[in-house]
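Below you'll find only one chain, the form predicted alone, shown as C-alpha cells.
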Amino acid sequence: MVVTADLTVDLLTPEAVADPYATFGRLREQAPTVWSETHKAWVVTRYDGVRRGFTDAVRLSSDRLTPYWRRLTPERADKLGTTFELLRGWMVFHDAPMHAALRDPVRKAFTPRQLDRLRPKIETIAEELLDGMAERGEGDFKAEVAFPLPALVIAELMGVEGSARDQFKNWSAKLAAIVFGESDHPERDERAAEGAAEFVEYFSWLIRRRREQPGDDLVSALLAAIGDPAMAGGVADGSAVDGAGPLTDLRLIGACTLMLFAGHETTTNLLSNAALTLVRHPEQARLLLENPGLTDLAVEELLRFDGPVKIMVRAVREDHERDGVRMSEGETVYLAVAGAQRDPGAWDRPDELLLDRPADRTRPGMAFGQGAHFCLGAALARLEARIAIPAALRRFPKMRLLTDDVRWEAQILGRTMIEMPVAVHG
C-alpha cells in the first residue's frame, strides 16, 4: 500500500537536513514509495527499492540534464549553456550508449596501478595533515584535513599542479547548484556560469598540454584511452567513440571536471562524516583502533551508518508500476541512499554503529550507487579513507568536538557538514 494523502514530503527541512535517516524512517515505514509535492519527485526509501532503481536502466533514466535544460528560459539557456554542455561530459548524466562512451576511456585510465602508486603519497598528505592540527591543538577537522586530503590527491592523480589546486573549491562550489540541485536564482546561475567557464579554460590548457607532453596521470591515460591522434603525433579529428557521437573537447573537458568535482567532494564528505560518527561513538573508536585489522569492515560500516550521499535521482524512461504506485515519462524518482543503508529490513540493528559488521555479499552498500553507473572512484575514496581514518585515530585518540551543533548544508543529493570544529589533545 502506498500513502500519499497528510503526508508531507520535505528533505530540506531544519529536521531533514539534520537528521536525513529519521526522516526517511518515517517514509519508510508508512510505504516503499511516496510522493513529494514539495519536489515534485518520487523517494524510494527502501533498500530492495533502491537496488532495484539503480539496476532498471530500461524504465529509468540517469539523464536529468536533458528535462532540466528543457525547463529553462531562453535567458538562463543562453547564461547556462556552456555549464550545459560541459556537464554533458559527465558519464553520470547519459544512458547508454553514451555512457559507457564516457565511462570506458575514464575506467582504462583509473587502473589499480594508478592508484597503488599513489598509496605512499596519500600516507604522507595524511601525517602532514595531521601534524599542521598537532601543532595548532584544535582547528576545523573538515578544513584542514577532509578537504584538502582528497584534493590534492586528485590532483596528484590528474597531474594538476600549483595554484590551479587552491582553485579546486571555489570551482566546484560555483557548479554545486546546478549539479546537486535545481536553482532558478540568478546569482547561483551567474556563479555557476563562472565556474563552467573556469573549469574550461583550466582544463583547456591542460589537455593542451598533455597533448604536446604525455605524463604518469590520468588527463594523459584519458587521451590515450580515446585513441587521441594527437598522443600519437597525428591531430584530434573529433571521431565518435564506440558508436555514441564524438568526445568533443568540451565532453573531455566535462569528464576531466567530473574526476576533479566527485574525487573531492564526496570523499572530503565522507572522511569528515566518518571522523564525526567517531568521535560520537568512542567505544567504537576504540575498537578499531585496539583492532587495525577491522579497517576495511570499519570504511564499509562508516559509508552505511552516515556516508556522504543521501540520495541519487533518476528520471522515468516510462509509464510503468513500481512498488505500488503508477510513475508516468518525465516524472522524478529520488533513490534514497540514506534510507536503505538504514532499512531493518537490510541490516541488522540499522541505527547502531558496528565497526565489526561481517560483510554481506549478497548485501552490497549503497554508498557508491549500483549497477553499470556504480562509481569509478570508489576503490580511489575506499583508499583514502582507509589510510586517513586510522592516522587520525592513532594522532588524535581523544579528539573532541568543540560545538554541540553540527550544521549541515541544505542540499537534497549530498550530506554535507559545513565545518568540523575540534580539540584534538583531549
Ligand code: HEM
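Throughout, rigid core stands for the largest set of C-alpha atoms superposing within 1.5 Å between the two forms. Positions refer to the first chain, counted from 1. A quick note: this is a predicted structure, and the numbers were derived from the prediction, not measured. First, how it differs from the form predicted in complex with the named molecule.
In the core-superposed comparison between the two forms, E194 has its Cα shifted by at least 2 Å.
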The other form holds:
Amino acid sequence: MVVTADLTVDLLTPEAVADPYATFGRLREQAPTVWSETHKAWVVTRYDGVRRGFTDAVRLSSDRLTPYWRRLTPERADKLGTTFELLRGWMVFHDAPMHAALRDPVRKAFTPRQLDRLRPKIETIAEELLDGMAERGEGDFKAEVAFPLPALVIAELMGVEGSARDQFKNWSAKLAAIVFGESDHPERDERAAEGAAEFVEYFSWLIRRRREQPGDDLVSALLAAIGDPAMAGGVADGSAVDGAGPLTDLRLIGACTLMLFAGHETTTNLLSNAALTLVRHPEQARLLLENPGLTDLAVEELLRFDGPVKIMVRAVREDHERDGVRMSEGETVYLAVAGAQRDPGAWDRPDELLLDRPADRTRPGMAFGQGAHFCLGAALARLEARIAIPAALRRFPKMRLLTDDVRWEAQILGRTMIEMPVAVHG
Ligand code: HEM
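Starting from the form predicted alone above, please write out the structure of the form predicted in complex with the named molecule.
Let us now look at the entire complex, which starts with that chain.
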C-alpha cells in the first residue's frame, strides 16, 4: 500500500461535511491509514483497522485529557482547574485501571431494570412529541422530536426534575467548547468554567438529596453501587472504589455529566439521521411499516448507513507500526467509524440501505465503538430508537422534506444535521 504524501485529508471541506462517505471511501481505497496534516492526526478508514484500533488499549490510549492539560498555560490551567477535575470523572478519557474503577459502578447501576422502568416513559414522551408535530403539520423534526426526546429520557433516568432540565442544555453548551474544542468563542474558558461550576452545584445538591432519600434513579443506583458510606449512615464525602482511589463527589458529578453528554447529541443524531434516511428511501420505509418485526434489524442498519458518529479519537501510547505506517508516541489517531460502516470488505453492497440486512455476529457494527469503552448506553439508545422510529413512521407515513438541501454541522466527530424541516401530513 502506498501512502501518497500529497493526499490532502481535510474532513471539514463542504463536500466532506455533506457526504463523509465519499471522502472515507476514497481514503479506504487509496490510503486506509494516512496522516492528515490539516488535522495533525492519523485517519483510519477500513473496518479492520478501526476495529483493531478500538481494541488495542496497549498501544492506543483513550486519555486525550492529560496532553490537553499539559499544553495549557498556567493562567488557563488556573481558570480551568474545576473543569478538568470534573472531566477526569469521565471514564471515556481513562485507560485501565482507572477506567474500570469509573465504569464498573455505572455498569452495575445501569441495569435492565432501569431500562424496563424507562420503556413506558419513552413511549409516552415519543407520542407527546409526535402529537405536537401532528398538530402543527410542519416543523423541524430534529428540534421538535429528535433533540428533546433523549434529553427528557436522560433527565428521567437521572431523576432530574423541573427547571434544571431546561438549564442542562445551556450548561452543556458551555462545557462543550472545551470537551470538543469546537468553539472559538473569545470567552471560551470562562464559559466552560461557568458551565462546570453550574453542573457541580446542581449535582452536589442532587447527590446530597439522593443520599438522604434514595429513589429509583441512576444517581441513587450509582451511590448504592459504589457502596457509598453515606447510604449506610457513614461519612458523606466519598468512598474507595476497588482499591483504585477514591470516587470523590467531584468524580461522581463527572460521571453524571458524562451521561448527559454521551447520551444526548448522539441519540439526537441517531433519531434525526434515521428519519432523514427513511424519508429518502420510501420503499425501505414502507417495508418497515408493513413489517414491524424488522425493527431491531432496521435500527442496526440505520446506525450503520448514516449513524451518529463519524470519528472516535485515540492517542498513540508508544511508537509502533500499524497498517503499514509508523506511529509515534503522542500522535492523535482518528478511528473513522463512518468509514468502517461502509467498507465493502465488511459489508455486502455497503452503500445500499437494506433494513432487513441480516445480523452477522462476526462483523459487528461500529456505531457504539468496540472493546473496553463499548458504549454503556447502547441498550438505552437502541430502546429509544426502537420505540421512536416506528412510532414516527406509523404517525407520519407521508412525511416529506421541505428542503432539497439538508445542511450538516462542520464537525469532525459527529454526523449532525443542522435542521430537518418537514411536512408530516403528505
Ligand atoms: C445512538 C446513540 C449513541 C451512540 C452512537 C454512542 C456512541 C458511543 C461510542 C462510539 C462510545 C465509545 C467511545 C470510545 O471508544 O472512546 C460511547 C461510549 C459511551 N457512551 Fe455512548 N453512544 C450513544 C448513546 C449513549 C447513551 C444514551 C448513553 C447514556 C445515557 C451513553 C453513554 C456512554 C458512556 C458512559 C460511554 C463511555 C464508556 C467508556 O468509556 O467505558 N451513550 N458511546
